[in-house]
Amino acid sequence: MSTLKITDLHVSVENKMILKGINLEVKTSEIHALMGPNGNGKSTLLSAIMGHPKYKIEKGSIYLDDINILDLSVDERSKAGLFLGMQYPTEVSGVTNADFLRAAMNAHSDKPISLFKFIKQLDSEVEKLKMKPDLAHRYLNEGFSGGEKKRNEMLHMNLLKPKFALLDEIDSGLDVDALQIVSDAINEMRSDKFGAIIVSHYERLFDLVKPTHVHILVDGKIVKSGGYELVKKIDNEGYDWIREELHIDLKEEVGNYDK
């Protein structure tokens, strides 16, 4: 079993403090739902964990077991067992999906994966995710629909087998069928060797991928934690009860800081 431990994390973007003291501990076998109004730091947290250069760590620590990942580059964090499923996956022209995936798998392995073994694994996962067979041979995310991009993120996750997946609104833009496929992919990964932090606004995802822990993040801080009952409460009542119960002034910002 592995542990991802975040302690007193403060993160700024362009000299604006976004995260203001995050404490969070996630173990493999656990699924942590991260909810809250837009613009309050959810995506910032996932990007900071993964090492996006836009986000400056002002204070605090992030450990993956006994490894201080703040000392690691992005690719080293990936090799250590972290995976970021992006809200807006990047399109990369000139690099096929299959070539990208094989290179990523080789970077995570002590020895290169054989072409035969790679194709066998790739074809198996493509079939499970009900993806079009030609997507593996097209340029990375180029011309993919929103749903295809999200399934492609799940394809990458399934093949790389991270210890911890950081999934940023992996359900946005999905129809009912695609949501079920993506949820099945996450649930199939659930084990004592896999944990996840999942950002979403919607109960429908967490109905399919039941979280073991739920956290509400407001103004750069986790203001309340609990179980699945918090998902139900937010779906029924929104976030106004946070203002009344915890006497917190809610804000909702749509900008570049939490993307």
Contents of the next structure:
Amino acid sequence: MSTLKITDLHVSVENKMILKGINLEVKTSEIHALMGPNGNGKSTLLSAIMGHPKYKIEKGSIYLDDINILDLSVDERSKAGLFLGMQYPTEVSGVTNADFLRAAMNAHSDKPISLFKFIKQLDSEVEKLKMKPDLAHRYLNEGFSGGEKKRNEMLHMNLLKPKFALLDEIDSGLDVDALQIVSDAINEMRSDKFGAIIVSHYERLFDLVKPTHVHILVDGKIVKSGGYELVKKIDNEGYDWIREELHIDLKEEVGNYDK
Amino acid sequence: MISNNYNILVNNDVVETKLQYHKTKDGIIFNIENDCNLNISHQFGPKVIINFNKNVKCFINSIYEVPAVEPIIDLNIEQNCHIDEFISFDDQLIDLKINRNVNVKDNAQYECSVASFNDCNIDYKIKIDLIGENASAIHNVACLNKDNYKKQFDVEIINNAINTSGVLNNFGVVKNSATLIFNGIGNIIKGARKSQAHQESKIITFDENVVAQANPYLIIDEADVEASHAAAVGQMDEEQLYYLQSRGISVDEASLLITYGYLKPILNKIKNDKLKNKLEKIIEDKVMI
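Structure of the form predicted together with the partner chain, please, following the form predicted on its own?
Zooming out: every chain and molecule, the one shown earlier first.
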């Protein structure tokens, strides 16, 4: 059992404070849904956890068990067990998906994975995700459709087997079938060795991947936490009820720094 | 499959080879009459001129070795020849100036790939004259330069005759405080109708202190031609670095992967498989340490 503990996290970008005191504790075996209006800091939180250099930690701490991950570089955070499934995965020309994945798996392992074992694992996951077999051998994300990129993020997650996955709108751009496949991939990872924070705007993903916890993030703070009923409420009523119930002024997008 | 293999080693006035040659005031002259593979190691000394008789197919593996002070290897390629050349450089080189001339006659083809990954200064000049109808040339450079070294590649292809084709591809990566300059010159002479001159030069920079230039020049004195150029100098994408790191790859290894990825597409532009394989191996060996 591992714990990802975020305490009083304040994060700025370009001198603008985006996160204003996030407190969140996620244990393996838990799936935390993170919802909220656009531009209020959901993606910023995930990127800050992963260590994107654009985001400056002004205050607070993030611990993975007893490791202060703010002391770690991005690759060290990955090797410690964090994985960020990105909303807009970057294209890297000239580097094949398979070569990259093998390098990444080797980085996570004490000894290099044999070619045979790697190919066997890769083929198995590609089949499960119903990806085109050639996607593994094409340049990383180059020319991939939106849906292919998201499945590819799942492929990376399944092969790297993180303790905690941070999934940023992993359902955007997916058709119904692809959403089912991606959801199956997340559900298959669910165990007492795996936890996740999932950002999404849509109930349909959380219907397929039932969260254990749901949080609403507004203006850089988690303003309400609960269970699956919050997903339903947001789907039915949007976010206006927050204004009335919690007396919070819902601002228009404060700026989307995640894209 | 060419079975005849010959070595030529030129070091000052010493020439080691089983091929016949003669020394003239212009240089050491070889006449190649049959298909063969040539391994040329040019260290120091007089100009080497290789004349390929008609219809010859040849693969040249040229290595510039220490001390290699201004070595010259000129090629005269007769009708219907098919000549491929791979040029690489010894790791011990410090300064190298190369000034080459290649003449390509009717229906002959010349394809050359240059792999420059060593730490040294290079001033490379080549002029390829397409002097017969339907002659063609492709010249590719893949280059990594770092530290304080300066490398400059001036590649000129002159279309002197009808229906000739010249293509230049220069792909470079430059790091630290190094300098990398690509000057690509496509020159179509008046009367060289139906000719083509195309070039693409790309440089990616890793650091602020580098000097990087990709300069395309098209000098065209004939209307009935096809010509194009693409030149780009860009910084390494920080998002790529972050993405690779987010999967556990260290920043150093991620930089190597990006370098490798940037240079690799030049392989798709190489026609000859042997040239392609040699360049791919050298990119892997030198970049993916």
